[in-house]
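Just the one chain here, laid out as structure tokens, in the form predicted alone.
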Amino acid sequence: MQAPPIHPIDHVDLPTPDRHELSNGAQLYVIHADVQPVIKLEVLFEAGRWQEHRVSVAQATNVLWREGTEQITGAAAAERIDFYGATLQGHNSLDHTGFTLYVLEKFLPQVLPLVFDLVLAPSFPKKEMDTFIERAIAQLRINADKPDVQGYRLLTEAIFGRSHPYGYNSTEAGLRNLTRVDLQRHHALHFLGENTMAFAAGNISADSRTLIIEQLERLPKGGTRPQDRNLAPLKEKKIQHTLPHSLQSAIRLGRNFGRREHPDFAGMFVLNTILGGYFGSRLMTELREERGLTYNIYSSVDTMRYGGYIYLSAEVAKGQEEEAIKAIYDELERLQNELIEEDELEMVRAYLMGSFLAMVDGPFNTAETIRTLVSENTALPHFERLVETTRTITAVELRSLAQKWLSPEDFTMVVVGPEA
């Protein structure tokens, strides 16, 4: 038998969704495909940390609106949703709260109005609120002994500042200070039409589209702007935090970068993949395969609606921290000083082009890609620019980006683990 020929991927197109601007200011993006009789509807409210007047109120509001109204309890609503084979999942990020609904198209009329009843008139019952607070505090206490979690918290705090929405963290005191009035205020101020974006994918018939629009237009008119929060990074560039009972150390390095629409994002996306963005990356090869210092190491360029950062993460055994950090710095400096070999660059190109194909494979994946762009206030042509940059960027351009963004002295380093 002869193997089929291999053809390079020369382009990947992001399907154009149908966009609807609704009467109350909400935005709806529709990606129709009738392969399966299922609908995925994701609704995001710009009601995250940038809008909250009290720490943790956005998270609490997003959990507890699903706990019922004055007319129906959360348990009864969940039972009815389950009866129709639907799945309702909460969405909570630094920028947004909301939900994702999976439902058979024929049962959308039975399920969607109930979901919006919950969204529009949550009762925030005291018993469920108390339970949420106790569970959140219990999780905080568990996380206090986890090097990886503490490393993330300390790093983002150092990069953005202790009062910045991307930098501050939940506390026991903050959770205990939450009141039902706080949740009602946050809900009333921010669960509004102009703060809402929705993404419907799947078998969206004309009747289903009409129903989705009708339910979205039940949201009150109006919108809110995020509070201005200035970056206030900590001066410390090296932070050590001791966890006496930890069996390993978490190493975290990071620096401020910017939004997805930053002119260097596309190139940094490729460069980060080479550094630590996939299993064959340089960090994984050197620290795991060659030296056996860690089970997992990766890097990323994380972007949100109002900013972003470059992030490196690894866990190592006690006593191996210095060797691992030096190895990481060596890889950063190699990218600054040496040109990437053509065969390595071509392998990464092929890997990323395949990833882009997966991002538009089917209506659900396409909707998720569009949601990522829209929720970060990024124009849809960004996807084509990312593909084109991946296809054409040169080793010289990547070295220039490394010299600009990957200098070890520009990174904040956090090490969390047992005493030396």
The other form holds:
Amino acid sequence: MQAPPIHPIDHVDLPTPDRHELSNGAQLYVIHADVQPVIKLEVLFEAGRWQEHRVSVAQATNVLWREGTEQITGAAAAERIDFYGATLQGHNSLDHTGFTLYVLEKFLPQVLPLVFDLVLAPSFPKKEMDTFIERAIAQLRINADKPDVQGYRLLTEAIFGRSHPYGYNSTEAGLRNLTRVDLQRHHALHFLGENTMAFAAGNISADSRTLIIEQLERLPKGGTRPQDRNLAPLKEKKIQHTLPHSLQSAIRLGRNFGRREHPDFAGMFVLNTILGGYFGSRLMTELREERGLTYNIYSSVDTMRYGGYIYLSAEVAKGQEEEAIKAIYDELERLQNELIEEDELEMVRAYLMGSFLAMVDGPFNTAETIRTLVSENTALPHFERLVETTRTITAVELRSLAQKWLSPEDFTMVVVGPEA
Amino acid sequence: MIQYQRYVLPNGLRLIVHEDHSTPMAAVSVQYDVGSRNESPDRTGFAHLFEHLMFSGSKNAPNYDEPLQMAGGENNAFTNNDLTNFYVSLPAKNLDTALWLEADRMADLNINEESLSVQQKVVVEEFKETCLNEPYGDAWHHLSALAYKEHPYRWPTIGLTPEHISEASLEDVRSFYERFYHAGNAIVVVAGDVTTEEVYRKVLKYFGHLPSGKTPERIAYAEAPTSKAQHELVEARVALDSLYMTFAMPHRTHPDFFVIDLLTDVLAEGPSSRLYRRLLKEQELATTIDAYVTGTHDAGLVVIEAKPREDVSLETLEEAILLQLEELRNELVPGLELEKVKNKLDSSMAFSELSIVNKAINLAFYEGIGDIELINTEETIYAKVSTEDLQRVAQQYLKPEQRKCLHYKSLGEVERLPLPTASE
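Next block, the form predicted in complex with its partner chain, ref. the form predicted alone:
Then the entire complex follows, led off by the chain already shown.
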């Protein structure tokens, strides 16, 4: 049977959320739909690594604010949240601390005030702090053996610098140095109204909305200015780390880029998709589907609130590192030297339009898209620009972006694996 | 409550349609009743390797991905002990493209030496990446072999060794395709912004003429119950010790399955669960802890996994877990605690119904275990579980003498990365 006709997707719109500016400076975005009676509430505090006065304090605060107040123990709070079938997860990113709460709408009144009791007045019990440090160190030790984790650590350190919020790596010593006073200070300085952004998605009644606003407004007024942080990239462009017993090498390449609002971002988003951003990408096709060098290879443009980088990642068999690296460089150079054929460009446009549609499909996906933009301090119309660039960017424009951003010599390369 | 319509085409293909007009997308899930349980012991990992080969293109679609990407679609697949599932999500107006691609590779897959040899290499790298080169990545190789002696569940889906994968021949591939990949052994689920009538018409058009092969025979395996606790010791280059404890339990549709599922939630679902609260937080014996059921079509396993703190032995941690199980046998779980795990389950069910891909995969799963209506009746079954039921299954299935344990021990000579000293 012959292929059925394909109906192109001409436009994708980001649904406009209800935006509330609260009396204490907090922002709330509400994405309502008539779906199952569930709510996903994500609350972020600008209290991440950028705001730290001491390394690892954001990570520790993020875990330990849930461990109780002077009035209620962490165990009792967990018991109550669990009892109502809710799930409270810590938010884990470099820029923010905070939480995601999944709850049946009918139980929101039982759960949300309690969550805010925890947020507002954590007691950071000493015992919980010790347990956290032990667990975090155990995880560091397990990760010491993982080529993928070590590759990421070494690369981000090289791109941003050893003391930079996006570059430093947690250490046992750094974790052991933390005190309760550090956590109290981090919490007091940064868990404030103006540092707060919240995203409520699901089937949200008027009562639920009022409750969410009321609880967010319990946060104290005030906000903090981010400190200035200097990029201090390492000089080395080739970093090799040996894990003698490893069967594969983790290859990581990266270079500094910029924020999502960088004028080249939208074009680089399309270019990255072609390079290594989807299954049909050039890296996947050449290194996996043609040569069987790797199970998974991808590239991405990772942006954060204050910066970003271009990242390439693959695990390859021992002895095939050089072939793989050469093949990756060949693909970078091909994008710099040759124009992308119209067929390929059309396919990437079509694929991306489908993925944009999925990004705004239903309240949860929509909320996630909005959260990504807002948390990176990017205005919502950025989404339209991304769609528009995807539809209209030319092969010539993509080639000049490749010439600007994808020169192999600008990348830092990390290889973690067995001895050659 | 998930509304659906079920059809069986004359060639044996089962079709499930679920309408959800809150989305502009459609999800298509094609599940074949074949998993690693259908492999021969000297060619393990084959069902999963074959999943990769299903992307080699077919007669009218020499490249599977290109038309799907042109249609704005995404796809993926997974294989486990019992089944292989391929799923697509795309704008509903391009549903035809997904159905056409799936039908074409069900009918006429491109099978050739070249794609086989590339995918063998890819899967061997996957084997290394996920099992051999990953701390504890081979734990399930040891655990499966310890828990099962007769059943093909005794090897993991990725396969026993990379050699089994690299030794597969083109002939093996052809006969596997013929035996398992045909209309009579497949379930098609379409969910999303579609109408049932339209889907039925289209599926008939694309799949209706495909031949039906023979439905493969289901072999029953009997595992002899163990009457004495068994332990296996593995020493490996990992940073920390790890403990795995298993107990045999009934198959997915057995009435006790649901009770045991709730019992493992009492043990380890959420931060107020017993093992987490008591062993990790209060007694500070473990750094991670989890308990779950495998949920296989045939008799499955209760699994408890935990990593002791560095100054705690595997034996001490094992004793502490056994004490918790003893309490479940001797004392009733308080009603409120049972209500808690039921609330949690209600909540996770409601959340999972927000994704049409989830719904499509779940519908295929329940159809595959032979009781699609279970997707809706399950809720009532869980709701009826009593605290006495929990005690009864704890007494019946969690006997200490029937445990099988894997002690995964650190050799202690882990390479440590010389980390930079963080400046402050």
